[in-house]
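The data below hold one chain only, encoded as structure tokens and taken in the form predicted on its own.
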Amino acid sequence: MKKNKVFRYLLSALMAAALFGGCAKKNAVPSVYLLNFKAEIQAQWEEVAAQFTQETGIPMKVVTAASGGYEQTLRSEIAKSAPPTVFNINGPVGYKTWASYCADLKDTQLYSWLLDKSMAINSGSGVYGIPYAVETYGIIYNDAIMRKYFALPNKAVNIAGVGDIKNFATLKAVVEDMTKNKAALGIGGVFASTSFSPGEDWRWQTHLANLPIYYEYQAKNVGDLEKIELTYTKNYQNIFDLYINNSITDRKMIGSKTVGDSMSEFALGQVAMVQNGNWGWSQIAGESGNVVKPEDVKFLPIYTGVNGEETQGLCTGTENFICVNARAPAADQEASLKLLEWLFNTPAGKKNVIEKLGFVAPFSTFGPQERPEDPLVKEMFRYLDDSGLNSVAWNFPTFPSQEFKNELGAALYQYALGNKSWDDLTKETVTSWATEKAAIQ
């Protein structure tokens, strides 16, 4: 049987290949090549595609960008002759660099699935992107480390538990009691190491950096801004220096530090907190030596002194909107939507999103229970059905460009070692954001 529909798919898809015949690759197999935008899940993306392959025949090809180099890697592949059929861009801003290469997805399954049409990348009558991966973040805590914490007899706070940190203040007043206690914990560090190896900073340039925008967005009612004030600046810097002033890696050091360190930390229980998102799981659960129990392992806001801060909850959103190459030969394109129909809408395809890849996918096809068993979704869901509990919109989708996020990351670096002050950060980075949305007009 397996055969037969192998043979079927091959002779779908050549069938379609004569009828696009001018764009059609002569003589050659219909085949996927997916660039991967997640260097975390590398390794269940290639098992991924070795799985579809068998199943269905159609040879796939996975190539992972390095961590923060996705735009750079793209430009590279897309140039070459046989360019990726499947990639992700970011949102809107990245619909701009690579609309000329994004298929229109609106008659396809893959977009019928989609539960919230919304959330696709839409111009004029055509969907060009769509979201596969609804996903959260925040300061993920071992909480285990913090009972041991809240047992001791000369704690400095007057709460009883994780769950009375509402806001900064609390947050603050206890990370760096904690600090004091670091040997009584048998910690090196409250939080993981601050990481600012080249392409490693995209936790502070881009998801600690919605914050603040965040903030501006809401109070100035909009969706997106040609030029900001970084009015919550002072906010951005509260929480920044709490990671670096209470870590376990000095701030003269953290430029040869990476995330894959920083979850190492958290998973050997060197650490008790980490900013990261629900992806990171699969770090934490795959370290040689891991130490902290599932049921241990929590989210926190990024709390960072706005005013009613306590009813905010964690950040939710998604930049992973998948696009199918509109110059690829079309029986690759046919290809393409087959795997993410595979994906999507079978058995064997769903098992691996919710088991290897750990995707919350937001699509008909998966019902309630069909989500990943692993203790951060079921901390992201703890926080969604808190109806006293307001998500932080990804708004990073806005920033203007990488070499923003870039400029952003080094000057945060600079700012660490001290040879920056923050004033001149802000003032950068205001003229940094300006500068670059003008360019992508």
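Treat the numbers as computed from the prediction; the structure is a model and nothing was measured. Positions refer to the first chain, counted from 1. Compared with the form predicted together with the partner chain:
Two rigid parts turn against each other between these two forms; the point where they join, the hinge, is 372 in the list 332, 372, 232, 149.
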Given for the second form:
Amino acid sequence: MKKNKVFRYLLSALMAAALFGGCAKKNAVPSVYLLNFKAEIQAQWEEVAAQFTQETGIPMKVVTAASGGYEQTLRSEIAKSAPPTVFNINGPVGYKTWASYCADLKDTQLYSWLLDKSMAINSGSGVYGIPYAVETYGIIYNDAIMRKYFALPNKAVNIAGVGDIKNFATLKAVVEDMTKNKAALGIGGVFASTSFSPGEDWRWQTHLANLPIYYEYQAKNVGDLEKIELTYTKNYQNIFDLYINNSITDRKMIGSKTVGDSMSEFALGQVAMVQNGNWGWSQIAGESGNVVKPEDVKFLPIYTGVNGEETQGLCTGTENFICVNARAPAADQEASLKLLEWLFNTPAGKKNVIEKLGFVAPFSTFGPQERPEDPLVKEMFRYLDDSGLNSVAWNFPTFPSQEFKNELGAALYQYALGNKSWDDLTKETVTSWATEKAAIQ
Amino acid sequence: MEKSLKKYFLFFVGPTLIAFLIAFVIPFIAGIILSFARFTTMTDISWVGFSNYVRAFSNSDFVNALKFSALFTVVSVIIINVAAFSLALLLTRGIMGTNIFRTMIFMPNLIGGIVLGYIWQFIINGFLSIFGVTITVDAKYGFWGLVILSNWQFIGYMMIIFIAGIQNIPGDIMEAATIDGAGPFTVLRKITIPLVMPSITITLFMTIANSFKMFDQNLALTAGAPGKETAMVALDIYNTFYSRVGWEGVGQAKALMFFLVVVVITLVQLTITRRKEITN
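Since we've got the form predicted on its own here, give me the form predicted together with the partner chain too.
Every component of the complex follows; first up is the chain already shown.
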């Protein structure tokens, strides 16, 4: 009886020791914890993590935030006792939130491989965020429909093909003539729905708004502004009007349309053009009943009528920057850098980046043959490799806040409905930019 | 007996107490502290005094959301309670199929708010498309959409509470009243309503609190569009917290003020309706 009791105590002591031992062990072996930003590649990241652990022996955990919920997840995860060691920030504004968590990556190999050092997030002499996936957006068009249009005997323009569209005036003439001939072309409208369902307006208040801001920055030779004048507001209006006036959806109905609706209209061949980025390819290819052939999916720059826009390329950049958690244990930080070096410099890692994750990595370790096989990525390189063209930089990471974008989106929607004049929209946007820039200190 | 109760007090109350501390008291105190601070995460805060409260009123969003919520609460509380009470009266008469109707009317309450919001967005947009508009074209569509949605969701639930109250009324009182010559309207006014007062207290409390705090239905149905015209207080707090860098504390301050408003309103309501309760 007594023996039994002793045995029992011993057993529980042992179990407790095993428990605490487990904890201690976990702290001793460096590990990686990556908080993934893109919900659509969650499974792929898990596979990459398994392979990394297998090859290097470093345990790796991947947690994926729900789409649109990255900030929320990061906030709660990073306050935990085992926080993420590698995470994403979305640019200079995101850096303001997370500055005290971002380790200086200036002396890392990853930074030395970065092709365009100006793309990284700098502060003082340090480098705190490194872009790892370059993306592009523009007007995606269906070449089959465009060829059909240019073969029409009664077309009103005297150019031979899409290749001759080099500025807004030509684009407008083509689009408006296509709208007149939409029955002959078998389409419901030239452009896909200008989506304004709640939360679905980012193509207009972020991506499209980037163009006037980009030209304003260029004209003033700056990379960020506390106050804007929106000097290129007329150009913004040009392209926005073109979209809503030649759309498949009536302007009163756009409030119920999502980005997914727009992409499926394109995939089903109901429209000839849609503004979106290279990430849209998976949506086009994944649509059931898709009639668009991969070789017909092409990009056109977003022309807005700016002088000299004949040399404008696509809008290429990134808003995903990788950061290493400065507050994680030093050994974990080192392990995290090892992960990044493995991913972007070993054959196995690079294979994962290209084939599984589908990133166009902006590092010197990737050769010209090492690119994802995707028609829109091919298009992106067609534009990038053309030395006569200049890419439009992604300046929207310098937009003051989500609040600013929401207000602009709401104003654009009111303009589309006819409840607001473009002049008011311009004034409000200029004011909102200034107040929001002042609001974040 | 007394002694052993004391001895086992912690054993029985302990788990609940700990759960209550972890899930309510601690977060609540943390929330109060955070409303006076500037922070990115809970472990990384700096004291800023009352400036969050001042900043909460630096634009009209919060006040507008309060007004919108208040209007919504008044309208939906009246409609929900009147409709739920009428249905309860109807379904305590022993009509055939009563149980089926009760179940059917109660069922919407089992569906989550986000799902409901999206379903009703489809339905309302489908209906409005006849007139060539959508729910976000005008704030009044969004307002009535929310009212319809919340009615559909809560009427069944409140009806069940009313049914329980009505069934508790002793049959002899009703019978005596009828014999004394009271018509159906008099019975309703003098007997039924006074005797279901406890149920009314509960349903009013629940509908007022739920309508004021409504979030997921609001997020899914309109997300505040057009502009922020249909944003209710909870949604405004959420947007404040997540859509600006450095405004987390302001969101927290708004949340605390909102909590006080809801507490005051429901306390007033509880005292008033409690006073009218009579025991039978």
